[in-house]
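Only one chain is included here, represented as structure tokens and corresponding to the form predicted on its own.
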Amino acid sequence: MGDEIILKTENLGKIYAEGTPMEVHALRGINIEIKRGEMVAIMGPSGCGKTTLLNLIGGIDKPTYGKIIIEGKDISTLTDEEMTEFRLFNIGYIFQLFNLFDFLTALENTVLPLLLTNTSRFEAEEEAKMMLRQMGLGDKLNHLPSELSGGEQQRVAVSRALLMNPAIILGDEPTGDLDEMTSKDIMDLFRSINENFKQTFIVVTHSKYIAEFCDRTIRIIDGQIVDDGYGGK
């Protein structure tokens, strides 16, 4: 892992219902730097702002103030259309509940991002097949999600997230719906991908066990960073 900064936030803040009696300061002046190839956990109690932070980094939500710089580009200045394109090519998202389409096969779920580009359907499907085979799902290409175990469904979701070779993979409680043994398998997979391909991972979790798979843990309380993972190291 080198010292190149792939993600940086500057005085990042998010206020919901701003200017009303229901105003909530979800994030308060967040400053973080994450290096290319780093695997980082974000931890904190429920409601601390960790998922809000992930959604801002992923361009799903917009900050109230501050900057989010990914690959040298301040994504907080992008239009919705520009953000959609940037996210397609630069950010992979893995969710707790897999977010697979029930009526699509493992292959069809995986190939979706590439079909949004100029890649031909044949080429896209060949790349998706290769990715699924690397994930140990070569014999499950035509299976629906209901025909797969929880761990297999998450591997399909990981395949889809990796297909575009994004700069950053974001995981929102990616093992939260899995048993401990399957969670370990998924985190071992993340670690292997991280080490072999220098893939940057940012994982939101409430689990200390999951965080221990990562290089560094950033802790958030009440919308503020209380430990950036470097203290005492």
Second form
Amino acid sequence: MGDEIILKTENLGKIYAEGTPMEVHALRGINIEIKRGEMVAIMGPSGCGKTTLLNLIGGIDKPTYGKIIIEGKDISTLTDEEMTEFRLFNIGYIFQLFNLFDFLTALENTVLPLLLTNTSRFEAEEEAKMMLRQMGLGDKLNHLPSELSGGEQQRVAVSRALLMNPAIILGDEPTGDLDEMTSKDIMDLFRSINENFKQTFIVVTHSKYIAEFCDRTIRIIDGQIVDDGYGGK
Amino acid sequence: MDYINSLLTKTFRRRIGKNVGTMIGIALSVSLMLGVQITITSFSTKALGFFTEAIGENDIIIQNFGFPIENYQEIIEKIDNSSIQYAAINWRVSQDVAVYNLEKGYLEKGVSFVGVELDEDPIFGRFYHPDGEIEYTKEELEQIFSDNTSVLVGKYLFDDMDLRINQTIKIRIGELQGLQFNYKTYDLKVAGYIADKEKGKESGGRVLWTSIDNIRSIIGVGNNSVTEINISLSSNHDEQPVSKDYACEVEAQLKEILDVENTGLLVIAFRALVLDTADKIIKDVLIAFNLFGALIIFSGVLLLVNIQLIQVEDRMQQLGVLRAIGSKRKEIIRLFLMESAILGFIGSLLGLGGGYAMSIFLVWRIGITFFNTTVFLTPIVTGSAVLYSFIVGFTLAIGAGLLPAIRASRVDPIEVIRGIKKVKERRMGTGILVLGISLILIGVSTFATQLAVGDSFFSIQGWNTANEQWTFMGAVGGILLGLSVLTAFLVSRKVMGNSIGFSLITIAISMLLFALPQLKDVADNNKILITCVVLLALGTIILVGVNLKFVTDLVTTILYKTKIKKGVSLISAKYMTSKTMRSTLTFGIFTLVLTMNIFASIYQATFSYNTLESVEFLSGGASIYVELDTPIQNDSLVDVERDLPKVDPSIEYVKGINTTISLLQADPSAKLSIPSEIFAAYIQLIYNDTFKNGSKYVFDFMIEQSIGKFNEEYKPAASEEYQRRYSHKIWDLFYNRTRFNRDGEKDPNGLPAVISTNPILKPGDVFNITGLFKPPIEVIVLANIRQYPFSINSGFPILLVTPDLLPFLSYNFAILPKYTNFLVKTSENFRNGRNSEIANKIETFFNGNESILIKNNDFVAASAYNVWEEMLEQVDFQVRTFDFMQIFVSFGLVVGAIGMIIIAIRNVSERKREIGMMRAIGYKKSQIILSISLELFILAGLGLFIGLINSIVLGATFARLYDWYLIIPIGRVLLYTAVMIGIAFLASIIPGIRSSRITPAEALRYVG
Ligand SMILES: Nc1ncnc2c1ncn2[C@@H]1O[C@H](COP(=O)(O)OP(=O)(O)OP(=O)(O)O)[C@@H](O)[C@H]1O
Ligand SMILES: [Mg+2]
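Could you give the coordinates for the form predicted together with the partner chain, as opposed to the form predicted on its own above?
Every component of the complex follows; first up is the chain already shown.
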């Protein structure tokens, strides 16, 4: 694990519905630094702003104030177009629920990001197949999400997130809907990927058990970091 | 109760955006349904009104064919003593005359000169002073008509001929001497004119009125004689209409009372006959209306079902939640039904308004297109049309509310909430097996009974009635659909879908190709036709719908070869197949709309081209046709055949034809498709050399169809040379007075042959020609010709007969050999030559003030027609009709497009979360727009492609139906396709752009 800072936020804040009676100050001046290859858990009570933070880091939402610097680049200055392109190559996303397109098979769901590049279809599919096989889904390539278990669905989502070999993988309660056994499988998977490929993981979770798989846990309450420490492993 | 009610209002308010979309969708499709029906009703009512206006309240006419009815008082007495209840009865003496205004040089042909009893029942109309308010009193009329040359003129005629009061006009009138008319010129004085105030006395305003005594003295008819007796069965047909059946019943009763077999009187339920004829005339336009109307309504229904399906799927989520929190099924059904009912009710109501608005516009266009009027025509709204549209709209809306509730009883709430659909291939039950087998049995037994019956569709002429064709279609349909249904039991539903699709297409195309041409002249083929078109459209839509996956795989493969990012192609293609039903409905609408538009333009182009192309060929070489209203009395003045060539150097050849009107009586055993068993026809006498000069045909009319074995030799699509040779053979049979038996074989003891120019009298038809005071003679139709010059100005069928039938014809032939009709051949180019100018010169030759005939008081009113110009006018009417149809179907198009956009936007909100996910993965905004638009665009493109093929197939079969050369107007086809592509583009880009506005963070939070 090098010491290179891959992600840094400076006084990051988000106010929803600013200037209206419904105004919510979801994040209030977040400062974090994450090193390449780090595996970080974000915890905190419901509504504290975890998802908001993840969305800002992933560039699918814009901060109200503050900066996000990824690989030395201030992504808050990027245009929507540039940000999308950046996301495609540098960030993998995994959500808690409904991660997959229910009309696409496991293979198709996985291969999507590669199909947005100039890779040939054959190559793209080969890569996706390889990824799915690694996830133990080699025999489920042509199953629709409705024909997969919850854990299998999440593994497909992980495959897709990993396919582009992104520097950062964001997971918003990626195991929140799974039982403990399956959650452990997924986290083990993350761990081994993290160790083998040096990817950076930022995982939102409610569960201490999950957080223990990570190098570091950031706690947020009411939009502010209250604790940032290296626990777990 | 309170809980449900508050839930109802809350969900309804929350879903207001979606509900408005659904409501507009319902409203649009109801508009289409109603608008189409109002438009069609208004057109036919207006068209019929056009015909009945001139008749007034008259129902039945008793005539002696222009000759006096003797002792008419006895007839009136007999009618009074019978059980016939009439509203009014009158008797008149009248004759059609030509009127000359020599001061201004105007001539008007075909004017009725009518003598009435001055106390005639006002039901038959009143005389109004020019101010249109005050009636002429009986004393005034007596005063005017005390001078037996004084007449009152209809306002229309007065204005048209630029008459002035007290001026003298000349008429040409037949004076009865014995049983023969002598034509003489007679001077009349214009005493005044009568206002065009109400129907009845007016009859189009082209009338000269006098008293019955005056006209009797002018044409030499005794005091006990009249020429017509009119009976009105209702004093106001608008308020108390008289049914056709009743009028015909009275007609039959009168025939018996008056002993027409022996007296030779003509009794006609005139009004019923006119309405019948009008029906036939507007039938052509109505076919097109109904055809396109059916398709428009069909696309309206597709739209409705589509939008309701979205509504259904949209609510599944809510349903699951409601069930999970413990709502009772009954409550849920109530909740959803209430919402659907409200939507359906408001939507359908709005639709009624929209439909009315649509029809206002269309009916206004109808006025311009068909009745040359810019006067605002009011759309005619019938209760049944409103009810039909409302019920269909409302029922489908309610059905859509019921469906999720019913589905809810089957699904596990958890599944619904989690959005996981368990794909269950449901087995087809034994019900389907029974259905399949019974369908097959019905089909087979129909065939079996047909085998047993003699005159079935298995016999050689077995295709020629509509009933047989329906039976055949039903039988084949039963077997094919039965087999298809069975495959669902035996193989799979997909195979069933395929075979149903194929069956429908096969039935439609083979009916169009093989069956319909057999009854090309039968009136009711339009229903079969419409059915075929709908079947074809339905079949193709089902076929593509069932194989949508295959089709989209194909499309995806093609898309992968383009520059479009594969991730975009994959999403759009797969999304299409995931919603098969909705995708099918979407492209179905496009299929229908394009089928209508392109078919209409192909039909129009093909029709005009073929009609015009064939005019010269079928004109038989006669570029001008001349009609005289009466024969020239003093033939030492003018011999038309000899003198007409002097009128213009381009006139090469003139041939006269004797014409009379006669009565035809159908043999009750022969099933002729004519409205009444007795009807009038023009008879044209054809001598051996009428069309020939030596052995050379100067006028060469083509035979279209002919009797018995000769017909088998006829090849419609053969070369012109072949058709000439074939026609000459038939003409020679005719000239040689060849007789035929009822089977159409030559037989010296058979029936004399006549040639028909009207499709209702077909080769092989046998009927009587009844002469006045003569025994009827039975004749057989040898052949049918389409001869443009003859058919120019006549509503009656025209028969060509040889002169040996003369003794059996009516008395007018006593004036033989005086010609009244002439064929003129000129050296001018048929299309671009000076034929119109020459025709004018010919009219001046007869009618001009300098005419020798006029100078010698031998007034003959002549009309000369340039055949080409006349045909252009007829074709122009058709072209205008189809232009109107384009406007008509454009409503389907516009509404379809709006519907598409609504559906697509609903689709987008439904897919919000997916769009968020795509953005998170790394789809750019432009790629999101593209994948949403592409999906719709492909569907639309698919629809357009199938629509294009459908319409070409339809156009081709139509061309075949009429032996036409198929013309595909590339320009128009491209135009419509481009317009449709434009609409498809709009309909797909709007939701695309809308979707790209969704911010990913917002979308990802969205769960339904
Ligand atoms: N689009 C929005 N408009 C207004 N307020 C919002 C919006 N999105 C989130 N919020 C508010 O911002 C706050 C933070 O929300 P966020 O989703 O980040 O919480 P979270 O920590 O992820 O909670 P959970 O653990 O329940 O997922 C919440 O109070 C939420 O109500
Ligand atoms: Mg959250």
